[in-house]
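Let's start with one chain on its own, the form predicted on its own, as structure tokens.
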Amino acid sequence: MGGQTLVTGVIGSDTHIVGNRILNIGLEKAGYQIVALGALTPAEEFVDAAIETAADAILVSSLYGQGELDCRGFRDLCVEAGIGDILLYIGGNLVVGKQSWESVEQRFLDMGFDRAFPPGTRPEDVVAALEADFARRGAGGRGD
């Protein structure tokens, strides 16, 4: 499979970029195309990047528990933007403090996000999320 347009990137104040460059090359090798926004990203930034791309998926990435706060309204952002079909994941060490992941996940679920991954997720577990959502929603990827 494959082929899709992703926009990755690290969101917020985050400098945590190795994981993210990670994903990436496992995105590519699975025949992904990439852009890659890097670290200290913005929600709008991604966004933007998605439209102007034609993404099919925006995979956002957090490692310094303030993912919870940098992601608030981030759907939001998608659907004024007239993209709030876009497959939207997020993954990495996402909250501040020991939480169980079950709560986290259904948190960032709750915000609109269609998965979202522990830290220390690999990236063939993420292309296979991937190939089964774009599978379920048709070739295009936006549910089209």
Given for the second form:
Amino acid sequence: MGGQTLVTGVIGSDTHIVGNRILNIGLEKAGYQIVALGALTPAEEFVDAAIETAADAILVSSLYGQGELDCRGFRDLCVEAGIGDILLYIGGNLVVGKQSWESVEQRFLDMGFDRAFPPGTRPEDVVAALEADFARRGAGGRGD
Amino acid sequence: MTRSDTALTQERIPDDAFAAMRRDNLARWPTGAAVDLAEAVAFHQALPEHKRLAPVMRRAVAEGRCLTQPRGGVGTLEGQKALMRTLDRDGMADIVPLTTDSYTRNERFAEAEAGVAESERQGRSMLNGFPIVNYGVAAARELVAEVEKPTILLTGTSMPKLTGEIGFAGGFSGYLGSGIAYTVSYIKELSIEDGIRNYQYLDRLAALYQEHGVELHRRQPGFLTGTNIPPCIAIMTCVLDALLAAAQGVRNYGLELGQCLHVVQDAAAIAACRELVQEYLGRLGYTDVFTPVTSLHWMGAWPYDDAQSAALVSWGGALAALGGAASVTTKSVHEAYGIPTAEANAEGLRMTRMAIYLARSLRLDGLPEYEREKAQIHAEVRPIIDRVLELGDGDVARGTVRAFEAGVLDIPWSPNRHVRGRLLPARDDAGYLRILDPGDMPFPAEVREYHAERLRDRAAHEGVDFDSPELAIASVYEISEELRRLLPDARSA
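Okay, that's the form predicted on its own, but what's the structure of the form predicted together with the partner chain?
Below: every chain and molecule of the assembly, starting with the one above.
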């Protein structure tokens, strides 16, 4: 498995880079090509980078609570740019304050993300999800 | 003439140039028009002493007290008032904070405005702090009037110029942030040079108030990226930022250190920080700068278990008190989940306060391990600072920029493109934070060996490769691990 190209970064005005760096190390080890945009990355930059590198997925991190504002319309941006069915993941501390994960997850799935990951997710979990999703898509189109 | 046309220097910004810079700065957002220095000076002078942070910090040091201060900011004025009241009354905070939101930190004031509207519409804060520039001077004064304590701005930004103007004019008497520390930890593109220039403005502004008889408290955030920062790295930035602030005329300058969570290392770091900053200030001719040290509750990843977090909060109070810190900045059991409720925040303050009380008479002075660690930190900081001063031909600002370019200064896990980010820290078997890979920092051979030896021991015990980042990564997660992994019960061990 592996070999696909993944765009990663921390969205919005967020500088929390540590977990994202560790994620990149884990994804690289699993054989993926990583386009690492780093901290403080606007949504548009994720989409531009995905087009430029013909990426197979965009992995968005958000740790500072304002992800809910930053991610509004993310799927629409992809649609407008012609990559409407790209695999979209989000993970981190996605909202302000302590809220139930189920409601947070649903909110981001409704926004068009294929998966949302809670805080504390390890690179291995992301690799497992990618493998499952790529396998499903490879075997006959999109999984949703 | 704009300042950026001239070469970067540590020199005090001249009066006329500064007046022009202030005019340009205050014109950047409508609320800037309400800033009037003479009127703001009068406002500060009318505040009782217990609401002014500079004298409150001086008194804490004179009396050997460890003050408590939380963080806290929400997106609406009424919400912020309620939060500050709760922290003051229920939390017994000695210093009441205002944390700005991340749009404000990045000077995206239009987006902050939209966030305020959205927060009010939804009836919950959509912002992770208070957008003070959008609200302006009068609202800031309403907040100051809400509490009977000194107030400090926590703004996590390398662009403090407008936030600082509004905040100081609004009666806030403390401001956390500095040109080196925040530029290496809170922004991706901004150069170290521009970050230093931005804080030269803020420091010069604080000095301007001082010239008019109002002493403000400036403070340096030595916690940097908050992720396993070895004391020597934090203290180097404290020294350099303090020298830059002193050059602009600041005389009340706090220094912050994130806790390593090792009782000996943290106490040694607090003492070494105080000593080294004063040593270099003295060497450059600044003999009257007051530099209290603040200890910060764990700044890395927190556990998702309230009980484990409660231990970290309490332990953090004890570490600050027995290390002799002038104040401690607190967290709460909600830390892993993001921003705490006002009640949880107040509870974190009281947990910390009880721990300070219990540890009040403990000191490690004379303990061999403590003295050795303190001497070790001195031996780590001096060669690097001396090299930075050399690189700048005596100019701290230029030396700092060149040192980052050359990798002489490096910060672990930095988001900034102008930082090499090759240095990797990890925790040793005894719980000290050590340097796994020094990157290109010119530490003496014996310093490198001291760190490597201790981490080689851990790598050997755990059977992991010393020459990989594995120990550094494990150390990032460590404190947030579940208890059953950290310390299994005796039966299953």
